[in-house]
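Take a look at this single chain, the form predicted alone, given in structure tokens.
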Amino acid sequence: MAANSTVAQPFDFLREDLQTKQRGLWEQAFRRLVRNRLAIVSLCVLLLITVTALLADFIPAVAHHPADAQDYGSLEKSPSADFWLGTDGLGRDLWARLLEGTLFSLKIGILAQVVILSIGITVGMLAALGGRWSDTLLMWFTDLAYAFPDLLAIILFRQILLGREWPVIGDGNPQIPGFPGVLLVTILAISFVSWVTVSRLVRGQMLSIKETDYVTAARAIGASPLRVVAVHMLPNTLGAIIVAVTFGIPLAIFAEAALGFIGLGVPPPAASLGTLISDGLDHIQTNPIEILWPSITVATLMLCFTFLGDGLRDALDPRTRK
């Protein structure tokens, strides 16, 4: 019992040592994305972007209209005090479905993220963790998932789950209907096709920290395989992790504008960016503001997004610590 003791006591020393260190490795990306002034201008953006769509969700005289309220003696009208962007051709208020639709593709793409992680991680470290046959058999199956186009594959999975009866899927909230459907069925079928590059990213990382001595000398001390997982080897990964969730949020949006532009978005009086700027194309002649904004927001979004990504991945990058 005393030797054991003896043993492990070098051993908490190590970790407590592992542990200050990574502390100050995460103060220091801290400091490095603080100086990345593009980033930090983008996050702002996107928070404003975000706040000021959920209020308009919660307190409805942030939108001064209802989304889908039409006014027949003010179609297409020009921005005024009343209505900030103007009205589209059936009357309605273009800066509340403006701000519906953001919120629609927001949430799309961060709750397309949470199975996309839930998905991704979970195989990487089944792919890392199990054996030769497991790895072989589990990077099959994602090479065959990564083989489809991604647009084909999401409407081909939209199209099978939007034609069966779920349980939890049905028909929504009768004002809008379909609305919960078609956000769940949207969510599933991007994270189907979109899990792959998450799953090999954490197969890889896993399989470099696997041997590494921090590694090691936590088996060694008896920590259960679970511990040695959730403690010491997933951690490690949250840095990739975290860029590739800031790069899948854009594609995620992207991926639902494109479905809503070719008429599978959500359907009518819903709006989403996709579909905003299917319905503004109608117009673009006549009223070109229609098309403009919700354009706009998906160009703001995108690169917003990416710029944030960029400066995550420059600022947990090993390579740029010094």
Contents of the next structure:
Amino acid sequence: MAANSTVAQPFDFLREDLQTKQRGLWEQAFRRLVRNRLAIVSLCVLLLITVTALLADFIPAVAHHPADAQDYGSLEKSPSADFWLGTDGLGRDLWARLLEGTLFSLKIGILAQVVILSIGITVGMLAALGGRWSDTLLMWFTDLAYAFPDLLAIILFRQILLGREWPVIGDGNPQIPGFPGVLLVTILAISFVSWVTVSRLVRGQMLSIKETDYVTAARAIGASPLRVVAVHMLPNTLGAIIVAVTFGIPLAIFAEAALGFIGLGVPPPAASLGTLISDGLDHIQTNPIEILWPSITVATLMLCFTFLGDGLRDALDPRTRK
Amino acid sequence: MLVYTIRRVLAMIPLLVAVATVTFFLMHTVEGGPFDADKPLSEATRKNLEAKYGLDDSLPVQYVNYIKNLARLDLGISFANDREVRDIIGERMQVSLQLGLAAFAFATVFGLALGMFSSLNQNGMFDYLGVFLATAGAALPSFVLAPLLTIAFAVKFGWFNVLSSDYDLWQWFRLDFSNWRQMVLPTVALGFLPMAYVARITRASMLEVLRQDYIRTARAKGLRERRVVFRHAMKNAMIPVLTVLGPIFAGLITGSFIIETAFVIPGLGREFVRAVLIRDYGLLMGVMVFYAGVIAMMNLVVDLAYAVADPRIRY
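Following the display of the form predicted alone, present the structure of the form predicted in complex with the partner chain.
Next comes the full complex, and the chain you just saw is listed first.
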């Protein structure tokens, strides 16, 4: 294979170009992502955190102690062989609490994206494809939503949804094991405020894709409108949506943690990263290490999701590619 | 430009009315009211209180009255402490504004400096430090930073105070900075995230501008580096930074409730959270409309500043 040595061959660039074109769009994007070391490391860290938190939920041994078991013999202990991260003011194991809180925050972050996506994509599509009136209405609605201060609107929504009887989820107290109503309420509050960003994005993408030649071609050969949207248009907005979701997860985690921090989090004995930080703040004089664990976890989660989002954007959006 | 400004200010009115309407009807779907306490009031007292604040009127009547008052810039009454919402906002806003302005100054000055240093020293030591700080800042929300700063600088070293309550916006205009010890930690905690953001944008924008032909021309004709950077490059590089300063300021004012809770600062954000908890919807609606007004104003200011800074933009 002397031809493949370091000496550049004529038309090498062309050959490379031809080879790249044979790969599909997603495969190309995947290769670009894998080459981004920071994004891949972030992805691995995120997977590790998620798997550990999930395992602890199913296998008690991973958490070492039950998250709500109070041991009055060992209050505010430093990390030891028995309590890996120490204990809090009620003698609960901080490692178990941290895992529970992390899982809760991840649930918020990911499930909120599901709600945001289902509202955002539907409305964005309706605006782009439903004619002038629906578009005007949506744009007016987005302006209105952007006029509210985000976090304060989330607090307001949360208080409105909470504290009353709802079908299935009850009044915010844990009714379904592992899925307290307050989780759903927080997710809905975050989603109601955040879906406009996605719907704007989808609308913009749809409007520009609608004008492309391949959509015209698909129409010309007689594809039904439903097929054009489902097969040709939606898949092409997917890249932008994936990036938006990756940046949306840390935002939702941040919002929930902020709420938990000011005392509007999950009711005890459940824990979220925000309530853990707030608990830690109460004992900052006596046991300063307690606040460190959830703080590090929040910072790691936000950092990793941001790096992953940056990597995905570079991989999926050819326009910003260097 | 004047016509544009007037048109934009007028366009704010329906937006604020819409915000007030949404908040009004949302708040009235909440069960329970401001007079629900652990110890229930007698029926007669409750009736009297409701009559006093017009809460016994039908919903449409209450709504029309509220909007009418709003037109006179009367934001209504806080039921919980029987005071004009306007007065409460005026009083608490001083505290929030002092903190917000300090954090804004911190974010802008340090963000710009960091971004400039990074871009002029691309891929050098300073650049890596700058990028590291900017990245770390994006991952450290104020409620994570606040306790960490407190442990380090107030508890361990004792350099700064926390938990004192000497807040007066006007003292700074009298050049009296005697409360700086208590202001440093909240300011840094609140301003760190926007600082990182400003630094990132400044760096990216400077790198873009420094690559342009007219910069090469300026250097080629023998201008001193300082003049090239500050005169030629910075002027154009500031335009993208300018556009984010407005939202950043609005975010500092409306997002200060986290820091105000952490450091027990009696600002408007903390008052809002308290109002939510005790269902004081008079205060709540007033603050919401006020905040919406702040956000809309900041967006307008940015658009106008944009037109001033970039002559290519005409309204």
